[in-house]
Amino acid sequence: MKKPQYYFLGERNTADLDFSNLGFDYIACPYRFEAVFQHGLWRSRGLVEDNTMHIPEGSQCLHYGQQLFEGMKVFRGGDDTIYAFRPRDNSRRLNEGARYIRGPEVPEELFIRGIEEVVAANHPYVPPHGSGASLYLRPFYVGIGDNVGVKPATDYVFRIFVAPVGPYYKGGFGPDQGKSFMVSRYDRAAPSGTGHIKAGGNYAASFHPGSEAKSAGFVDAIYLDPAEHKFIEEVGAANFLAFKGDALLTPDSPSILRSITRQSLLEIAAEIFKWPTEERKISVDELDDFSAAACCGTAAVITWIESIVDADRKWEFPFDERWQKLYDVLVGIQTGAKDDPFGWRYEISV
């Protein structure tokens, strides 16, 4: 089948907006993608230009969070080329999801596709080479129906809009642009529970902590482990790093999601620095043995950790040219600027 051209009007190629200023909020593109299940099958609806969902009421989205979501980024290379990130990784991070919430997989092949039109769809929004921006997707999953018990849905939306957003911490990434968390006395998950998938009540759960840590003018808030409250799990809504000697660790926890960012970083800190790493606990008491702290994700890249405070105790960490050196290399993959010795890119044709 012919891919279809989607055409702006103007001489422009990108839209009129200042990508170098651009905070982390939401942009209304002019297209989403959207495919439904119903019937035991997926329909794609391919773009749609609504951006506002009309869903049933008794929907399990609503009222017992059946619901899931992913971030990913589209970046634009020196040669105008547009790259997704690392796709498929977050298809299958999907997927894992919705076994757990007993929901129909999304086909890769499906999500792809999505991925594919509603980039060559809002072209124009996709931020300038050098500029510091990106476009970034979130794909969602919802249980939808006419239901008031609690079941999985038999019915599903999976939907894909974009937004071209700036860094996730004001500032962005820099050796003056430290910032400072507070260990929290709440919990994001439960042992055992919806930890390790990109639920969106585990977000829910993190806005009463999160706002006490920024009412108290830290960042964020960082979370220990549900079981002890003894070992360290996630930075906001980030994965946590961190140095000792010449090692990068970084939690290993059934609770907690698992960073396709991070996951990115400790392959190249083993495969081009040749920098030992580890997934392992962390002890919140470990952190008098780190030289340097940091923390990861989709949104937050890395983001340096000037210090934490854990009621009257405080840690405070140098920056380490180390962070540096992955920031550069991660970034330099994703906008094509470097080579990517692991397959990561994914060209998009516009």
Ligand code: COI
The other form holds:
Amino acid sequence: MKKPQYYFLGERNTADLDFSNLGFDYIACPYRFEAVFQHGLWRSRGLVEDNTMHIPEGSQCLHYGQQLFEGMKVFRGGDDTIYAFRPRDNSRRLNEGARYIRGPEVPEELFIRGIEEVVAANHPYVPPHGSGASLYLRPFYVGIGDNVGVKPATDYVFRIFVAPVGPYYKGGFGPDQGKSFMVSRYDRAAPSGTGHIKAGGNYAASFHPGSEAKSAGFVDAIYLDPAEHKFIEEVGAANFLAFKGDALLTPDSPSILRSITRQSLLEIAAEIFKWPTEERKISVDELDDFSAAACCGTAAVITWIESIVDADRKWEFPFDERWQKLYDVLVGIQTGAKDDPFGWRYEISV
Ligand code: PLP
Ligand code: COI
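Rather than the form predicted alone that you just supplied, could I have the structure of the form predicted together with the named molecule?
So here's everything in the complex, that chain up top.
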């Protein structure tokens, strides 16, 4: 990596943080990227230092939840090259949400430019290669304005902040890191509602069931399909995966968030390992037939599910080496340690 001169002075190229022992916590980094939509036009405000936003009290995001967010990670390769992972897929998903909540799309070019600028400006906070940590990017989008009526905003802010993070679920991934989850009787989304987009309201709706599961000693809640409560839907803020015989299975449902990590793992399984994959409804009763279970997401990466409890039923799943294989390829691609046959890495110059 050429030595970046612009934002930081002196010899140090790395922030003085204990990168190998980070949790999934907000750490205020120096810069955030911001753009504003007004009078039908997006304009970039570029990099800003203030981590506080000043928005009108009537803003739709505050009252009616007209809001979206994304989660992505940036990694440092062994040669100090910095990579984002599939950023265009996050841009696409944000815009799917924008169409649904009736706001303007964020042009892909603006989204990518924002990522490039905010990562370059905060480059000493991209964790060192091999630390196990990454730089988490949180692009988000809010409808703002002087408003009280129930209607979409005319003005919007698109902003990206960053924070170096470690594992989302304490302990992270590994054969000694099994996690227990509880099937919830509550729903995070409606059958034909907003579950498929990354709208903040879905997450507010998960606080009660999530807290209930955590108070009972579980890592998080597992959600069932909101229409019948028969099929597995999501695992906290992650998608569900299981092995049935040779096949890697994952739920299909209109109300789940279509995980980019899951899509990547399905492609790795099919293309690299030649394992059969199936995206279909998975009933709770079918847990009896699975030899292994896990969940996946940007934050969760792959998390081994060691047990699932549903009222008086309990399923236990041993660690399966196939999770390790998937993990090694995924993280290898993300961190530049392995070839990227799918073209998922997006190099960011600093
Ligand atoms: N499901 C939900 C509800 C999520 O919030 C997330 C996180 O983004 C995921 C699944 C995983 O999606 P991705 O792999 O795109 O991060
Ligand atoms: C992610 O995996 O990026 C998420 O958004 C999950 C959670 C932190 C909300």
